[in-house]
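Consider the single chain below, provided in structure tokens and representing the form predicted on its own.
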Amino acid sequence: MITIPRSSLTVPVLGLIAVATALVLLPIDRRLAMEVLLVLAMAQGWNLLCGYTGLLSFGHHAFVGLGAYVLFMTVNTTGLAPVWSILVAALVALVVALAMWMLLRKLRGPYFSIGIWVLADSLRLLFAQWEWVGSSRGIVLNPASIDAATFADMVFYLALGLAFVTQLGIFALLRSRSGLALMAIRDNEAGAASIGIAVARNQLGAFLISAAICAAAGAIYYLSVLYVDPSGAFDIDWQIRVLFIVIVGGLGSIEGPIIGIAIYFGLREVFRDAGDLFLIFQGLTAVLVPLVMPGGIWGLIAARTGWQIFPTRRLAD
């Protein structure tokens, strides 16, 4: 019988939870830490879609923007609290990505990846044209809703939240069944159908899981600001962000967008008055990194050293 053993799980998730503990008491910039917690979660799903079932996404963003939008709308027209209308943007995202999967689900490669893209900008362009959700002057969030006092540490602990259930929630979703089916299907779509792999439903887990992620991040990051347009929410940098993070840190690894979010936000915060400097060094990164190191920064560090800080590998008694 395949079982997971105890020592395995222990220490990634008593990890976690000193992390999250230290990020609460020590005297952080808390507002950076939003951003870098909530661009993670967004790594993460984006990653378990692409790192583990071949399906490159180049319209994420389209859910960043959707689930900012469902919530202020929710919050303006229902008086629905925040922290429960970040729900509703999820299941609105579920929702719109089960739809756009009905439009992509025979699309591989470049196809899909340009078809989500297309899908993303599409609804960029309606929301701008939509006089209900304040067309392209964008909405503000109704003042009434919030409690001044504490707000900024309300969203704080929204975006430690999202990114400690991602982590740990991607965690266990790959140590199960399920985890060992994507995993067979990153690796060879066709055989993994032949062993009976039900490729397009686990596909479609993972889709829905990375939209319903990116949703919740969206709507906590424009939440902080109290305002959201579609250029902002539907921004395409939203997508290359991810993109970044995930392909320097390592795809198909819970270890890899870690190390990308360090790498991301340090040179930015290097270059932060440095102006484009810090658009050149995330080019040559970019390219430098895949070219010496396929499998990204933790791809190479796993294959030499053998290590394992998530293992998703499941052993038998």
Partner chain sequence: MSYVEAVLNGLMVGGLYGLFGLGLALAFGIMRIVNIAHGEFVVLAAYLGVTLLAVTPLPLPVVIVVVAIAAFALGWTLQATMLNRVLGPNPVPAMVITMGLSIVLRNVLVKLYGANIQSIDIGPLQTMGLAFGGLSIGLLPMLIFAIAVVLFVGVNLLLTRTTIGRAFRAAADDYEILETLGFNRRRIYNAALGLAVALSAVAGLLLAMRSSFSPFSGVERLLIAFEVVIIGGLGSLRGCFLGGLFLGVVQVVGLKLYPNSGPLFGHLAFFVVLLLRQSNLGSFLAWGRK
Given for the second form:
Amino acid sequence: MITIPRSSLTVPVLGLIAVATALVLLPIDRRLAMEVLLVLAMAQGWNLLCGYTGLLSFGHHAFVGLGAYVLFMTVNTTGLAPVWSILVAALVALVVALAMWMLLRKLRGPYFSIGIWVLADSLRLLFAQWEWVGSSRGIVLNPASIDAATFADMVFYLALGLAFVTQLGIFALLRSRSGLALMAIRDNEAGAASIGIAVARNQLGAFLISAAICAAAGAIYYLSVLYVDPSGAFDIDWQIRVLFIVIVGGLGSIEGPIIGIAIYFGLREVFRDAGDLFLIFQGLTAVLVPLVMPGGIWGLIAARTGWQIFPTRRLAD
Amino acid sequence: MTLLALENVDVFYGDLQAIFGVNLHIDQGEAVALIGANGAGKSTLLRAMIGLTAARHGTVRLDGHDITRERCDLVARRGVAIVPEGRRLFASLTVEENLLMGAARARPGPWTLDAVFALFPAMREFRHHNAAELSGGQQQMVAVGRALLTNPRLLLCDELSLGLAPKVVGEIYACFAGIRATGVSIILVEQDIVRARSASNRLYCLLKGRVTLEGASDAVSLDAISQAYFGERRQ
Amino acid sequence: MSYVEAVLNGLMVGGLYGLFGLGLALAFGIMRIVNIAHGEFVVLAAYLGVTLLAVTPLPLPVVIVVVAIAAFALGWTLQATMLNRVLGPNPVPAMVITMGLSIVLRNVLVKLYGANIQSIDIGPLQTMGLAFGGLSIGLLPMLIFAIAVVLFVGVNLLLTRTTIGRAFRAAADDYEILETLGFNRRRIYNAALGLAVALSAVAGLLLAMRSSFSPFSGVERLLIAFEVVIIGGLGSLRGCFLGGLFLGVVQVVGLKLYPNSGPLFGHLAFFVVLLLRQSNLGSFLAWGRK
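Please move on to the form predicted together with its partner chain, as the form predicted on its own is already shown.
Whole complex next, starting from this chain.
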């Protein structure tokens, strides 16, 4: 019998509850916390696709922007509450992602990476031309749709909810049968295919999940600023940020993105007044990590200690 | 004089050990056959000889130089060449271009484009064809010619007869006399035991990565070979 | 500008797009590396050209040669110091490294030159033109197109007539066997990325004489190069050239129809080709043509 030890759930579950409680109760900067939580969700989604199924996407900013625009248009034209509009945003992203997949399915490896980048860039250009969504001027959220008194709390709890649903959902997924397939693909794609794992179907699944998560995160983020424009929402910087976080933290593990998040936001605070220097430093790190630390920071820790905070490794007894 | 010597060589693919403590040597001008079943480690051993997969333990010496961990291209320029299993011609190059690649970093020696065409006269006819358009036998000739053009002192031949008609195999082996006349030493990996014995001075039999038999080709009995080959006493 | 002029202009800028694609395709074909910093190298070459023209008395042709040599050295160094260390079946490390490099280059250019749009002034040649049959065509675009054609022919000769060129093709087919013939694979890779970057740099400098650029133009250039390679079919010199011409025409004509659309029409053409490829309709476009 091959199983994951059940007792191993204690640490991650108690840990997540403790973190959530601390975030709610402590007097933290909730604006910053919201951004951290949203980027964490995006990074976990992107990592599911790139870290586990090996499809490196350079175009997930497409879904960030798409989610934001769908939310704004849904709220402004139908009057649906912002909370429910987030679900609409995720659903639309699912459909669009499926269409993108049909278009890109012939492109493999690096060509998928840039192919989806072209799609993201096309969306940016399209939204900048499209009068109905405000073209390059962007759009403002209808102020009547929100309650100013509770708005800041609402977006914080939405971000907290999305981050924890993503974190737990991906954890559960990796512990399931599908998770076994995903990890097999991560470790050896050709080998996984040869023992009958449907690589393409798992890649599609991970792609759809990651698209929906990024769309929901984008929707919540731009909801919080009440304004969206194409050059911001479809900014490649969203993608670069997620890439940096996952690569530095460690591709293909749940722990990696969490470490990456801490480093990214820590550095951003350190470089707060240095402007472009932060970006240059970010680029240099991306250059160096694959050379000196191919598994990222968590890869290094796990190789030395064998630790798993979120246990997905199976034991045969 | 010993040209190439392997001492206690272990070769690994990742964590998997393929060769266990192999000792083997070949003299100048000699032809040595390497026989054994599929997966016995014959091709792996050839890869260790030319530096494509470095031996993890033990030493490989060419002419007394330790080449165990030397880069493949440097070993090649010391005079080791390989006719790889499956021929592996450069598919997008023409026959002549394939041959030219062999000649480009060649050591000085007797083998020139004309000498190769003299060895395989038919090749002149299809020299401008794409390598991918050739028959298996034609491809094998090009692979041999390409390796010869480097003017090797040691030629490693991996399963020349694989997938070829017996008549074609005969034609290729018929050229061996001409090749050996130039003083080249040859290590021959072959599944066809009869062919291997007749084309070599000595032979080694490999079983699961270990040498199980070594001797002069005309002295070892077929019984001894089959025992070494299959690893069991057949009554 | 009439539509005929637009098409001719598109063809002429398309020669440069072909060169962008060729640089990307060489690196992918030979090393299986997609250089994400490709576009930034193209822009870097333009800035280097601007600087050399401004601070040195060198004439334009010499500047082009100097930029090409510098770009070759840059490509060689990148391959030798970094990319050769992550060779292997997994393309992700090389992509992450070049992605990081593109961020560094982009922001270093912003620091050095500012984020503003620039252009290269090369004097009277910029405005000279020929008029025939009611059409007027600039002399500079024609000259640039001629250079692009010459470079394509030159690369073709290099790949078929020289040892290093044949070694590039052989390395793409089977690098292990190439090593057993005495070739140092890494040196060949260094030279290949050097050539790829040099070609794109020259194209980038020439493009800068026709249209303006900023530190942020790199992404656009990379996506153009990528589209050229996919439209033209992988691994084909002729494909790159034709793909470049096609994309050039689509962009220039598209811009004439919708002046603010930027590279959107190029992207759309790319998707149309992708869709055609997926149906049998497009099989005449020969996906794997050599």
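Given the structure is predicted, the values throughout are model-derived calculations rather than measurements. Throughout, rigid core stands for the largest set of C-alpha atoms superposing within 1.5 Å between the two forms. Numbering follows the first chain given and starts at 1.
With the core held fixed, the Cα of Ala274 is displaced between these two forms by 2 Å or more.
Superposed on the core, the two forms differ at Val289: its CA moves 2 Å or more between these two forms.
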